[in-house]
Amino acid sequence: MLTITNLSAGYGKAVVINQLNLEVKEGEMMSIIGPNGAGKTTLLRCINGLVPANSGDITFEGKSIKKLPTHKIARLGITHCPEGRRPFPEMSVYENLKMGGLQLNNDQFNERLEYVYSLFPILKERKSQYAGTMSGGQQQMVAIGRALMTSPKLLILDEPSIGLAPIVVDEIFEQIKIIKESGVTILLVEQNVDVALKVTDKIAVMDNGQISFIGNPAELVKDASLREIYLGIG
């Protein structure tokens, strides 16, 4: 579904991504892990058009999207749920979800809304509450729900567990697993390696702007050096 070939990008003269290659297949969940500063968020921003590529190519369903503006990339079916949740704080839960479904007709909107409410019932209970007054976990549910309102083919999640209590993280990842099982392709950037390993099909390790390892969770666990670095197991 998504193929990244020899991608290089950065900010000004600073090269953050250097000749990176990655492939995400339709229906799978790919998790990208790596240290802070590895270039993970920059990679996601390249995919959605917020950071231009200096060289290389990004193709989605066989067509290059490297030079497309962000809004056209979104219309192709790529939806990015950013780090830090970023709901519209002075808008209600319902209004936040409505912002994600602006391109839908009434029937489509209502169908997607009920789907989101089925995943996160608390959002239906609190649909009139201002998003900015909710807990961090509930705001993350709003952010994911808003992204799902677009009916994405590829859902990009950037650090959905950040700043959340472990019990909330488990709850959210249970829903992410359900989303994946519904057929949505997911590209996840996540620092919480333990929780990512439980739900992902493939793991990619990113360091210094490149992919240094790619494989399934079992292969990561078998690699002694990676196991020690990312799982704390010698």
The other form holds:
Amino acid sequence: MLTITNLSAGYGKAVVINQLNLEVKEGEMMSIIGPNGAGKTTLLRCINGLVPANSGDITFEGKSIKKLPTHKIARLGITHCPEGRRPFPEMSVYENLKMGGLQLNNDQFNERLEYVYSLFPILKERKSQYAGTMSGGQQQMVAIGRALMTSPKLLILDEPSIGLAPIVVDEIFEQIKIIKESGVTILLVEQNVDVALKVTDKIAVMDNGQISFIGNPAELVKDASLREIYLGIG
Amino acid sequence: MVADIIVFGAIWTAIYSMIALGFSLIFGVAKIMNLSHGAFFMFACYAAYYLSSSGLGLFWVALGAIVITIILAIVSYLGIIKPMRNSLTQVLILTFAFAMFLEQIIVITFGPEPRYVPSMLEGGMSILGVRVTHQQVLAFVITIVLILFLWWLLSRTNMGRIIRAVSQDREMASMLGINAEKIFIFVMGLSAAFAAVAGLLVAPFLTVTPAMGWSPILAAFTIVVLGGLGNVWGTLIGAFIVAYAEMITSYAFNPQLKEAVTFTIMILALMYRPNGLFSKGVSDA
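Just the form predicted on its own so far, so send over the form predicted in complex with its partner chain.
Next comes the full complex, this chain leading.
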């Protein structure tokens, strides 16, 4: 579904992504882990057209999206739920969800809204509250809910667990699992390896702008050196 | 005298609100500090003067002047502002220069002498014992209606929600499929339309001159400093303060001091409340 070949990108002279290759298949959940500064967020921003690619290619459903502007990439069905959640703070929960569902007609919108409310009932209860006044976990639900309103084919989640209490992280990953099982392809970037391993189909390790390991969770656990670095067990 | 201040203060609060809202809106959404906003106001007055002297009816004069001003604003946005948009300072200098350029074009075309635009409504009436023309009442009523329209647009329609989303987080909005560039063009047009309507409404009771745009832009600038840039309610309160300060100065002291008072308010606001009257305190952000 998403194919990245020999991708290089960076900011000015700093190369952040270096000849990277990655494929995400339809219906699968891919998680990228790796140390800070490995280029994970840059890779996601590159997929979304927010950071220009210097060389290589990114294709989505067989079509190159490398040169498309961000809003057109989004309309193809790639929705990015970025780091820091970024709800529209001075808009209500409902209005935030509305901003996700702009391409839908009324019936589709209402159906989608019910679906999001069923995943995150708190959003229905708080639909008139300004998103900026909510807790971190609730803002994350707004952000994921808003992304789901677009009916994405590929959902990109950047560090959904960051800054949240463990119990809230579990709750959110519970829903991510349900979303995955409903057939949405997911590309996740996550520092919290334990929680990612529990739901993901495939895991990729990113280091210095490249993918250094790719496999399923069991293979990662088997690899002694990776196990030590990412799971902290020798 | 007190009645005069109350009545004309209210009329100018409405007109200043309208001019300042357009100025504030394009800043809030696109971070464009448009110093040619006052020149759009002036331009619409000349467009109305030109169209009415060619014998068109009132409706066509108004519509024509508004449309021409919107086109001018969008062309200036695409041609000169957009390439520089990432630098606030460059936009500031550029739009200032563009305002001067427009003024010169008008001087060359129509000459420096004052022009008069006929009133849309003849006659007058008395409010609280103060003589006001029907044109002034019309200006007040239409501005109030358009301010309510803007409030409705921003808070109750999808277009308004999109405008707010872009102003709060442009990048996030584009990640949801919103074309921010289109929204900037729309808001630029809307902002210019507000300046144009304000111009059309007040032109009959002001003298139309090539430099007439500077006084309202000064007022608008002061108003948004008071109200906080991009803040609709703050803008209305800022307009109220500036309009009444000017009217009190005009009626109780000397009309010549009007703009000096506006400047004084601006300087005091920048010194003590640089983020607006309603900010939570002074910060250097």
